[in-house]
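The form predicted alone is given below as one chain in structure tokens.
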Amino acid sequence: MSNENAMAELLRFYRVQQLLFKEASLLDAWQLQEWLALFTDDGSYFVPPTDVPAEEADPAKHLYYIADNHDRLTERVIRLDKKTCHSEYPRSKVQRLVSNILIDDVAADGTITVKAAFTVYRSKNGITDTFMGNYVYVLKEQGDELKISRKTCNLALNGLRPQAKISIIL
């Protein structure tokens, strides 16, 4: 690998890492509109069921916890920002840790597939829940920005019994 190619890969990784860290920071600060702006206009967000292996999960065949296209994702953000969203008012305190970022593929059209591990802590009413798993992102260039075209949150849990619900964005 030439130095020029190595520098290009390092820059790509840095941009991906910054996007993922920015996303985590926005979600931790409950800046949901700014978070939504990280998505492409046709962006989507998925949380597959925990009883199907992530690589086999398909929203057309399985019942997902969340399978939002951009319109549904926008409605989710609007709902979560309202005081009438009883499950998140008052809001949970959340902290995300994103690690093990790996650029899995760079397609000829510049689309980047990224995998990362996550742990999300949610604290509310004296109870702290832990969500853990991995993300799979499909990122696209829009102008000079990387945007999220697809985000899938694969939970590494046997179920949601201890957490009872996903009322936050993972």
Contents of the next structure:
Amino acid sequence: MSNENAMAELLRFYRVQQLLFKEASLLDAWQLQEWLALFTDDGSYFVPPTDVPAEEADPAKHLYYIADNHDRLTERVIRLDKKTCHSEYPRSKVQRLVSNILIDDVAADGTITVKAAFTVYRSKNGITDTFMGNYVYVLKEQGDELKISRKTCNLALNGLRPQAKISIIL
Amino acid sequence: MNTPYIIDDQEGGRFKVARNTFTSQEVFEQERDRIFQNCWLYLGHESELSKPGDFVARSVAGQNLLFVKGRDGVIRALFNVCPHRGATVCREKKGNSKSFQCMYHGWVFKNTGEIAHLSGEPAYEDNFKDDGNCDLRHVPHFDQYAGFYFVAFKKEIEPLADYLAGAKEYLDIVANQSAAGMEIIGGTQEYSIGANWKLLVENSVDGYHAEATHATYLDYLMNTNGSLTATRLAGKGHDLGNGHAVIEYSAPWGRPIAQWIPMWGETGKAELDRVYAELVERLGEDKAKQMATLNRNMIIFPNLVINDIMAITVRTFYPTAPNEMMVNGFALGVIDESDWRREYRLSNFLEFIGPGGFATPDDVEALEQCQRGFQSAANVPWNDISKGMKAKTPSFDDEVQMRAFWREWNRRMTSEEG
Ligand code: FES
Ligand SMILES: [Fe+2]
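Now show me the form predicted in complex with its partner chain, since the one above was the form predicted alone.
The next block holds the full complex; its first chain is the one shown before.
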């Protein structure tokens, strides 16, 4: 690999990593509107079921936990910002750890597919729930910014036992 | 326990439930024997086993069962427990297989349950396996109604059709939504809730809590559909006998069986008009209207919920401790429905129901907060479910359906025979 190519790859990785870390820090701070702004205008967000292999899962054919197009994702953020969102009011404390970032593919049009591992801790009422799994992102250049066009959270869990619910954004 | 579990004062219009029924270890253990060993319990839906060899391994009230269609085409319920020394035989959740091999000493069973290979057979007496003692055991009672399969463990039990009583009529409404039949859609919502299982029974048929608990969901409908005034929340509650109950009501959300909302556009309207016309032709105007426009939340005693609301969910749950339950939620759809309708059905499902929906997480919060409240049971001992007790026709947001459940629960928990 030439030095130039290596620099370009390094830069790309750095931008991706910064985006993912920025996202995690916004979510940890409950800055949900700012988080939503990281998505493209048609950005979508998915949490597939835990009993269907990730490669097969399809939100048009399988029962997911979450399958939000941009409209519903916007509504999810509106809901989470309300006091009447009882499961998250008072708000839980959340902490994300994102790692194992791997750039999986770079398409000719600049679309980047990224995999990463996550652990999300949620504490409320003296109980801490742990969510873990891997993210699959499809990122797109918009202007000179990298935006999230699709985010899938594949849970490495046998169902939500004992977490019960995904009342936060993973 | 010295105090009663319930106070059912019909004259005075008061119905109370003792909060220690949600917290007591003794009650929890008695429920295992008196309720879960003694009732018909939901196992699975016929659509989950379409080909010979299809199987689903599922836990019902804590017991590992195998729901399987044998090579002979017969659907069975077997204990997924090795007759040899007790290991769980099938450790995959679902699939298709001609046989099952126990990992411990290698006994092999046909998908009909019969022993196929007894490893080290020469060391056993001749004819050792001929009397069936090496076969997987059948669950004592196994039957289906409208495609819903149930098991019962007790030796003597009334036939399923009698047990289901008035619930049959409503199961038919769910099962007949298409001439092609209904199917469980792949993907299960599996979760647990840190609350007593009876709280979910009550919550699943509780029309009273919608406006307070689900305020954000109703806001969401308003945002996405412009107005809520078109269809109001209104309807009735029915005691269906034997502890089963249903609420049936109109509501402002869209239903993929023929209640259209603006969000679904003209294509959606044309499609649902076709669906509705088919229903009218097949079932008549009255049935079609009931099926298409009314919502139903139904509890089949003790632990099956079928909610035919903005989508259809089949939900079953059982306690693992007084303050914990395991829940399995499924989506039911019409076989061969268009891609459009399937997609909207699932989209509708997810916007309300399940661990990531706009509603269920708040139900979970409510249930867990009740469970916390019950820690004061010694000092604040009674729940109240008197709403609408003197009403001639109870409203969908009264509490008649909970009273139906609790009367049956109390009868079984206090009867002489046990
Ligand atoms: S326990 Fe299954 S073969 Fe021994
Ligand atoms: Fe609810």
